[in-house]
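The chain below stands alone and is given as structure tokens, in the form predicted alone.
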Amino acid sequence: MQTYLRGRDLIGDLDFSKEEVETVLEVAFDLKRKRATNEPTPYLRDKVLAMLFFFSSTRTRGSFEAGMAHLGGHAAFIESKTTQIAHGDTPKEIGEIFGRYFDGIAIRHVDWGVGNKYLNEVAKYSRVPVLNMQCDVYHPFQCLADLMTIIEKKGRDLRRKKMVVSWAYAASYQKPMSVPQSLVLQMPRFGMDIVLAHPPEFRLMPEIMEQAQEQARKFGVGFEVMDDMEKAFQGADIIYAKSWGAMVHTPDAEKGAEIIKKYSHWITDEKKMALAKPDAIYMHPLPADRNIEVTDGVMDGLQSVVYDEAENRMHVQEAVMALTMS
């Protein structure tokens, strides 16, 4: 168990090692027990986090609040455009004063090319942890829930188990990728065995390709890609489909919107889980277009393992808060 986290930056999924990765998981499966015996673990008594949104949020914001509440702290929810963020305040400034008043800054920032680079050069000026509460190129507190919850239903001994990680067509507007980016970089440190489907314009960005290849062949586990989703589907363990966005492809949205028109077929229905294992569990991280991008019966089906992936985000960062910022 790695027991020394404090002051510990989380803004991509490899910043923490497999072990790290395992102690969070510890802390925040104890966390639950807790909170489920009505314990209380007030292992951030006095602490305030400042939850920086630049892009609107439901589980994020609600699961960052609760969990600091729990911990004995204070979240303070600051939203970008009612600051002076949008008249000249640059991130150093951010940095240096957040730093200053706060215990630990947690940051949504998803905009194209521009969240990642904004949340790292906070960190380089702040004097206390930054956490990504989602960039546009990681998103890794919703990978550890993820993790967790694959923990929770198929057991601690993950190797071999398929996990198909699948593009889905939704109409609303192209989403940030990066959940199916920190899932194939995380997961195969874990054993699973992964598949990647999504139409040819959809690939995610190359470097992250390059790294979770990399970390397969560490950790000794399969590593594909295809652009079939029925064909991917076929024997799975775990199906996590989601809508990403073509921002590889072409940063341009209306170009992508009318590059994503062309697979409204890319739907998660009963038809394709049938083609998974009898007890394989559908993953998504919400919120999700219903009967568009998933229909309302594997959604609400008995494969479905949403809420329970929802619920555990706030365990997952209560663990790594209580771990950086005590």
The other form holds:
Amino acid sequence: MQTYLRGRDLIGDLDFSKEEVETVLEVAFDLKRKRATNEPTPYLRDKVLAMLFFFSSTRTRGSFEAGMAHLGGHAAFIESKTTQIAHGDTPKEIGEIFGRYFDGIAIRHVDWGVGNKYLNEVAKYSRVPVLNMQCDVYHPFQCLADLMTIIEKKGRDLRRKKMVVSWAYAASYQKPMSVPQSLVLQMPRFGMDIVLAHPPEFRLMPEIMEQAQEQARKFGVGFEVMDDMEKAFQGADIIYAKSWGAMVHTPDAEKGAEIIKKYSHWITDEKKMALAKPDAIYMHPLPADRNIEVTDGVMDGLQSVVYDEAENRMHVQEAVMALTMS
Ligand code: CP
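Having seen the form predicted alone, could you now give me the structure of the form predicted together with phosphoric acid mono(formamide)ester?
The complete assembly is shown below, putting the previous chain first.
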């Protein structure tokens, strides 16, 4: 068991080794049990987390804020527009200065081609851990919560389980591709066979695909890519279908929106779910475009585990904060 995570950043999914992720999960399960039995968990008494948001959030803000309170500390919500960042505060200033005020700096910055670079620049100058609340490349805490949820529903031996990571249609906006990228990087390490399905224009970043395929080879699991949602769903144990933008194909948002319109049939509905195994689970990080991206019947149906996923965000985040910020 790798327990020494004090002072570490979590920006990319592979920043923690498989053994370190296992430690995070063990601590998260313990924290979940303690919360259920009302046992106090004051591991971060008097510690303060800065939560710097460049983009909106429901779950991430709520779960980090509640998590810090459960650990006996405090989380400071900082909306970037209310800061002096627009007037000249650079990532160096944020890293140097917030690193002196706070015991951890959590950042959400999903702007394409900007967010991940920003987090890494802050981390370079920060003396305290930098935690990625989602950037343009990764969403590591979502992925850890997803892994915890899969273990709860499917057991610890996930070898030969078929996990489908599928693109889905959504008209609201070009969503970041960080969730599918985190999933294809992390899940092969835990034995699942990955099937990635998306229309041709929605490919993931080539460097992420290379790393994901390398992980799949290293851990001896399957890794298939296809452009057929129905075919992908066949015989699956885990369906994870969500929308993301066509940023790799075109950085032009208007062109991307035009492309999305071609694929409105990529909706997760009851007919497609019936192609998966009868005990398959349906996963989504939320928010979802209801009855566009996924039907109410699937989202609110017996196979859906979306609320457990959302809850587990809090437990894995508490675990990482307790391990890195204590
Ligand atoms: N899944 C997720 O990150 O949700 P929010 O965007 O609401 O934080």
